[in-house]
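A single chain comes next, written as structure tokens; it is the form predicted on its own.
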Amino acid sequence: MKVRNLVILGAGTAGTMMANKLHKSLNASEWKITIVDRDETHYYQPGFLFIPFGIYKPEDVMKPKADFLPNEATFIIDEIEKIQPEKNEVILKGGQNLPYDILVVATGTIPVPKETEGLKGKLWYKDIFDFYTFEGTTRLAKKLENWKGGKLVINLAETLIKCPVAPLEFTFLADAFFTEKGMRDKVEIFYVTPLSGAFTKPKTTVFLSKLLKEKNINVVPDFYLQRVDEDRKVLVSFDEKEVPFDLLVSVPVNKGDELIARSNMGDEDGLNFIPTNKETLKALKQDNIFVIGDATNVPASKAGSVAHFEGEVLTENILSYIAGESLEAKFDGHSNCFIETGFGKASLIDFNYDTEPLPGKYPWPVVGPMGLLKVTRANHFGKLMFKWVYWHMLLTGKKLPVSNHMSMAGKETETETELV
């Protein structure tokens, strides 16, 4: 029997979670997988926010990729220089090509900062920083040891970014360093974003105005940033309104991997994301090419807990194709985010496609024990409890205790809430 070949081209959270999903499904005997990716180290990405508030140290958000990819699998280091869909395989930089039954693309997203003009000039890394990097967010703990104070800016470049509410829980994390250093006085927080509120969803974002207003922290809405002025110190946006800087925290303009540009598969507003069906996850324009976390265009959130609830929807459709069958599995666009909200507390937020958040418990109801929507210290818990559970269980593919479709169970409707 021919040996047929699943290419995973990614060895992120996504690409790591699929690889050992399909290892236990598949049959050894029938199917080669084989892994790609630029990089060795794999980075607990969530761990960055905690970087620069000495909450985390470096070395608690880095291990080999290898060590967490199935051994019987093949795991290439190497750049990407583009998939061939016409000929059903992928070229790499080093000159080798992989053919491929079957592929799947978890490359991800990145910041951009070059994007933006003026953000990555002579002030990079020096007055402004971003921390969805480890570059970034090591050189940022340096610089807040040492700051004296002065206005702070918290900018979205753009709202389509990795982890939406990582900007908010920066934001109130600062408040909570300041405060605990004893020079809150002598800090001015500014929340600049292009958004009309403090997020996307209406429930959540009257809960997060009214903390940002409780915590004494600006929030500058409808800015659309154009460029920054790096000898005034100012960020600019399209509509000439301006907001002075001493110490810029960027969330830059989010692309795809090139690759994706490279080889003719990107959406059609060149951000480099992949075209794909948001209940199936495959591929849009390719019968045998599918989809999981940022390197989608589906219009869910661009999270962890996104790849994950998809790699269940995508592990069963991948079964499927490959039995001829029709695709049944779908993803609702399920998403769940803590957000860390200073002083030992978080709040929790769950919500798909068509349900927004909504208060109650989670992920049991009547015990929770976590509180949606509301701010405790048993979501904090939580918070700091997934490291364990990323590195032990989500990466590995194993099966969590909740379910990759929204429940409801637990959740307060408007109604429940107007009888209380």
Given for the second form:
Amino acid sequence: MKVRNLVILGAGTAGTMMANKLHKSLNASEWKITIVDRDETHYYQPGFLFIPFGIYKPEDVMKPKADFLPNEATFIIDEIEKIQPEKNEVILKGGQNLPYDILVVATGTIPVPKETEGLKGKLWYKDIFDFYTFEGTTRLAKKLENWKGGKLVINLAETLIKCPVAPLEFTFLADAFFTEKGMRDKVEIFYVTPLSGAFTKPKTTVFLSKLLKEKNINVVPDFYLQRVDEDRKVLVSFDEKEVPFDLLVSVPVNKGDELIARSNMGDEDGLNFIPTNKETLKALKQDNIFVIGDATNVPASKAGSVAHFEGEVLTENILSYIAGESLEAKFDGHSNCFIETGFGKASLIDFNYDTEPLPGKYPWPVVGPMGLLKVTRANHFGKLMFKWVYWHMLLTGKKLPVSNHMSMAGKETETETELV
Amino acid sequence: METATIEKQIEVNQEGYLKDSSQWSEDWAKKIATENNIPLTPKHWDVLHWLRKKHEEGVALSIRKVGNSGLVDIKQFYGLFPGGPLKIASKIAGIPKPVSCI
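Switch from the form predicted on its own to the form predicted in complex with its partner chain and give that structure.
Below is the whole assembly, all chains and molecules, this chain first.
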């Protein structure tokens, strides 16, 4: 029997996990697994949040990608030029062509500060920083060591961003950091967002707005960034509103990899995310291409937990596809995020396409041990423990002791009186 | 009297968005636009019809997508529907309030 090719593009969280799951599920005499990435280092991206505050050191968040991939899979380090779906072929920059029978696209998302005028200009890495990249977060750590205070502005340039709770967590941690340094009175904190409130889901927004107020953080909603006026150090929105800053921590526009544009496979908003069936995770336009994690355009968070929950569904559907059966496994949009709130505490939210985050206990009703939409120490320890779970269980494709589909068990569904 | 009949038949949610976008009419659009102090020009109508078409195609809309539509750029979109352009334009176009996915 001819050996068939399964190619995975991207060896980040989603791609690495898929390589391990598929390696276990497919017969090596029938399928050859190849995985391509431009970079040999795997970054634990949730850890980027902690680096500016000295809670994690750079070496805590990086390991060689190859250590987490199955030995039998071929790992190629190269730039990907483009996918040619009509030829079932991937072309690499180095000149190699990879034919595939099944392609899994897991090329993720990256912040693109160049999309916004004045962001990546003369103030970049002087008074403007991002923290979603290794370089940004490590440079910001240095900046914060000696910063004397002033207006700290956290801005989201677009509504669709990776890990949508991270900017809020950054804000809470900054409040704690300056408080513990004894200089909170010298720092004014502004959270400037294109959303109408702190978050996209109603109950979570009420919960977070209260927290932000308690911590004396100013929220500027409905602010859609057009440009940064570098000379005046002011953010300017499309409707001419202005927010001045001394130090800007920006979450730039997030885009899928440029190779998606080069392959002409992106969504019509020009953000390079691939139109994907939100339940089966098959590319809408191709039958033998599947998409997972941040690279899709499905209406779920761009986050590692989502990639993990998608991974189970996708593995099942790829096996069905190989067997010539219909794709029965359905992703429900399940997402699960810790929200670090500073001072050794955190909150936790759990939701899917149809159900917004609700208060309650997780993962088990009554006993928890973690509290949903509550600020507790147990949640903070859950978040810190997750780093171990990530390296040892999630990437290697092991089953985690939480349900793949969102469960209503432990959630309180009664309407809260505080909800307006 | 006729308007009274229309209002009785057309169902909206708590925030005033049509529950069933097929109940939309140009008269409905004019009524909501007037409530929001927006005089509808031909450019407004182009955008409203484009939004309805995309909604019917199942596209999740965003301000950026409107900016890439070729009809208006984002700045012009804000000019046509000041405040929250996509939220207001969706209400006038009779399609659901845009959801930000997270």
